[in-house]
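Just one chain follows, in the form predicted alone, and it is written as structure tokens.
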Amino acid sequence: MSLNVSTSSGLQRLTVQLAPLLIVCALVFALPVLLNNDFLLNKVARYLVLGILTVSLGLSWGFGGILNLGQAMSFGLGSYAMAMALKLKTVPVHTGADGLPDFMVWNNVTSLPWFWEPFRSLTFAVAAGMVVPALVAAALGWFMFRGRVTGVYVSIITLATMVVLNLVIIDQQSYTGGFNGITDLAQLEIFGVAFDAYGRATYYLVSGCVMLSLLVAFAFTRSRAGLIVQAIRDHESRVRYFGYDVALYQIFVFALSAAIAGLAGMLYTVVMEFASPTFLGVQLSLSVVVWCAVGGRQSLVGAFLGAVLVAGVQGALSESAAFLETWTLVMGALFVLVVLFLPKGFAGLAQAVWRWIVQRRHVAGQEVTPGVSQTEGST
């Protein structure tokens, strides 16, 4: 009897935790019914991709306690992986031997570099877009976490690594396109389906990846490894005392976060139709931290919605004549207010309101029960 009660209670908790995620995914899939404008659909798809990126940071920061200020590095690596594959499928205006990308021709490169060759395969590019960021993160994490680097030092190291990679990409113009990035890309085509950046197929591809990313992240947080990672976040020394390899778990969540960010980067290239060094920039990386904090770093749905809503408001303000020169101040003030009064973000506020409603219903039920029992007794 007690086993059945505990199982039922566990399923009920799982349903309550999973319901917001499924509701958000359903709304994302239903949005094209309300939007008949292809331009707006493309803009929303961009915000959804940024939401996936923010979920990846929420996984490492909110659940792992690892504040990665270089999250855009993994995002940029994924973006360039997809851009390299799509670039090799175009017919450039200027071509060299074997159909060299145009920027290589302009920089007097005579043959395709060896590290570009595997990207003729789209399958390899998709795999590399997630595996390469994960391997880079795992290697960086091995040095940091095996050396027991924690706190602000992790943030500084990740930010510095991203800046170095950004400078390398800009410097190697002959092979990466430099400041201009990689442009003039072919459309992504999978199983005969072409994914136009402004088409519904691309939007549903992004929506499917949103659902996949949220479910994978949610499953990890509910798994044994995910629970250990959260315990490390709260009491690292205590978990180490019980014999767990703390560094191994930290490296794993760090790499998983990077893989999801790499997926977001690939989608961003498909939606934006180019890859740029700004995708590995400090501004984007710090913006992701703000979106995650505003939405709630310990809530996957909160981090996702924080990115979509804040990036959407930011885009609307920056395009408005009234806020053309002051929108950055407005966004800065919003962030300061959230940090001061909502340390757990809007997700924390929503959880507090929900608990208050449940408690009110419980109290109301207790007040009604005695009255019912007295009536039955008099009868």
The other form holds:
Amino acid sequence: MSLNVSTSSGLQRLTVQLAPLLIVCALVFALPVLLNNDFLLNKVARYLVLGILTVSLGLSWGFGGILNLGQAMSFGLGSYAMAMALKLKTVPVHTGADGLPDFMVWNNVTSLPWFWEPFRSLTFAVAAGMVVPALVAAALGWFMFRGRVTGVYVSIITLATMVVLNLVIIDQQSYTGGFNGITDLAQLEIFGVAFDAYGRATYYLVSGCVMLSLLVAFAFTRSRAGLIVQAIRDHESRVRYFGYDVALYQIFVFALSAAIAGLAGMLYTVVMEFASPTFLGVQLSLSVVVWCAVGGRQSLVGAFLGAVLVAGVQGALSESAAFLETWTLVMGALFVLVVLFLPKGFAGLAQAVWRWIVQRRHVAGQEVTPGVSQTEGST
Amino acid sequence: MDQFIEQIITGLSIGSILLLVAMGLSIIYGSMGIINLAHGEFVMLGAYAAWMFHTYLGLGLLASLVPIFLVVAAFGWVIERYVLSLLNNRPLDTILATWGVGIMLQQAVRLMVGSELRYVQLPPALSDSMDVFGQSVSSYRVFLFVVAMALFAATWLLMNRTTVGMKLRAIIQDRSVAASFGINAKRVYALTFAYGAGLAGLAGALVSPLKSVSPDMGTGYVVDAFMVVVLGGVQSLAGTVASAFVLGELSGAIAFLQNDTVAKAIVLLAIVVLIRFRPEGLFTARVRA
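Structure of the form predicted in complex with the partner chain, please, following the form predicted alone?
Next comes the full complex, this chain leading.
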């Protein structure tokens, strides 16, 4: 990870690490040219959003060593923020006086609750969709990491917190839509561009966010803070003895990861046209962990592709129940095998193969400089 | 007063089911450090075994308890031997691996027996009710309480009064020293895991007449069982018992005052706070670190 070997080799390594990321982004942007089917594009956009969510988990788990089993909580918060704003913009057919959402009318709520009020502004909602998850994560992180809670206990606390929020949302039906979630939403409209779930605009919005979050995550892992976070993952007490405030760095990566997950949640509402308590359910949250592990938890591109491909195949097979059930069985087996034999996922495998090829070339060309082995790139 | 006693008894009943499910988990987690997310699936396997023994062999629930224990324990042994023993020193990864195993077990059952609900009959001898402190209580629930306490006693004896238990306690203290004294740690671990799995299977069989049997029935149990183990403290069997009944009474009481959802949320929150301030559990004395 030494950046100051020489400028040219540093730059070269940066290019090598960025290349897969940029190639994947280019493919994502180019897809509508090849795939002229709005229905399928909507599905792909959905998997891309899940990819962003998985990248956010990779950031805290793969790089920070924080196995957050409640990653879907941030996702759900983002999703509800967007849904609340879009609900208040619906054409008032079923709505009550002053645009009161329909489910509130059914539940005999007479005026808009105070925490819904600011969501009349879309700008506020978009900001809240990322800031609220980040703040919640920072508070939870402060609570956990200041008390030096580590390992398994972090997983239990994050999972339990998510379940509590899920229960509260389902229970408070008159304010949250309860079990049904928030449905029947208006279209998102920014600067006069309407984002129809089945339109190209939405697809490109999602693609842009894919690229943005991959780049932000990549920049973070290359930054000083990012390196310290990785050092904490590998040897927490050693970093502490160096005088770093370990908890602060952990809280930061935890909150950053939550903000990206919140962004993914907002996009998910736009693509799916509703928000539901299942978006912060245990099922989704654990699926994200699987995607991340299979793709490669220490590789941003790997985690992204893991989610898109696995969720994509699952979606394609879901037409037939028998296929889907067999697939789930295969998926469980694949997951166990990856955990046992490929702790770095398929991205780790790809990196190993790549290194092997490069080394073979060097040996063949007789230009091996002894002692200089390629350090592994963590793109 | 009557209502109070009724509440206490409801709590005891919830508690004994919690204890049945959590005991196997507690042993596996406490002695091997493995977070076994497939535990719920062992419970499910036990319930299905009860259903199958009844449907295909005509065995009653009580008669099939021993075979059920052995069958599920065999599953546990295989999983420890071929999956978990490869994950030494990677405790976080055992969460993932056992979860994957859980998915496979669940799917395999769904593919083989179908996902419709199955029902197991109450043993005829226990289907009436009896009088406890002036309250009429179903005999089966009293039976569950007795069995839970008996299994706890058996497990305690096994851990503290047998050679295998002594070996296990030696390994927990220091695996390499124990191994250098000729203890086969791998074998003891496999047996421990099998025993924990067997207990889960028994729990599943025993609760099956009270609830319907389905492939995903285990998921709910594993979360509750975890809370019991965390509250009771790792490596403390008595703590598990105490916390099972505390949680049972607590959820019974809150559910009576508020509703089930609120009860669950409050219990979960209490446990989150507890982990932060007392990660060693409520019922463990602080011994040396």
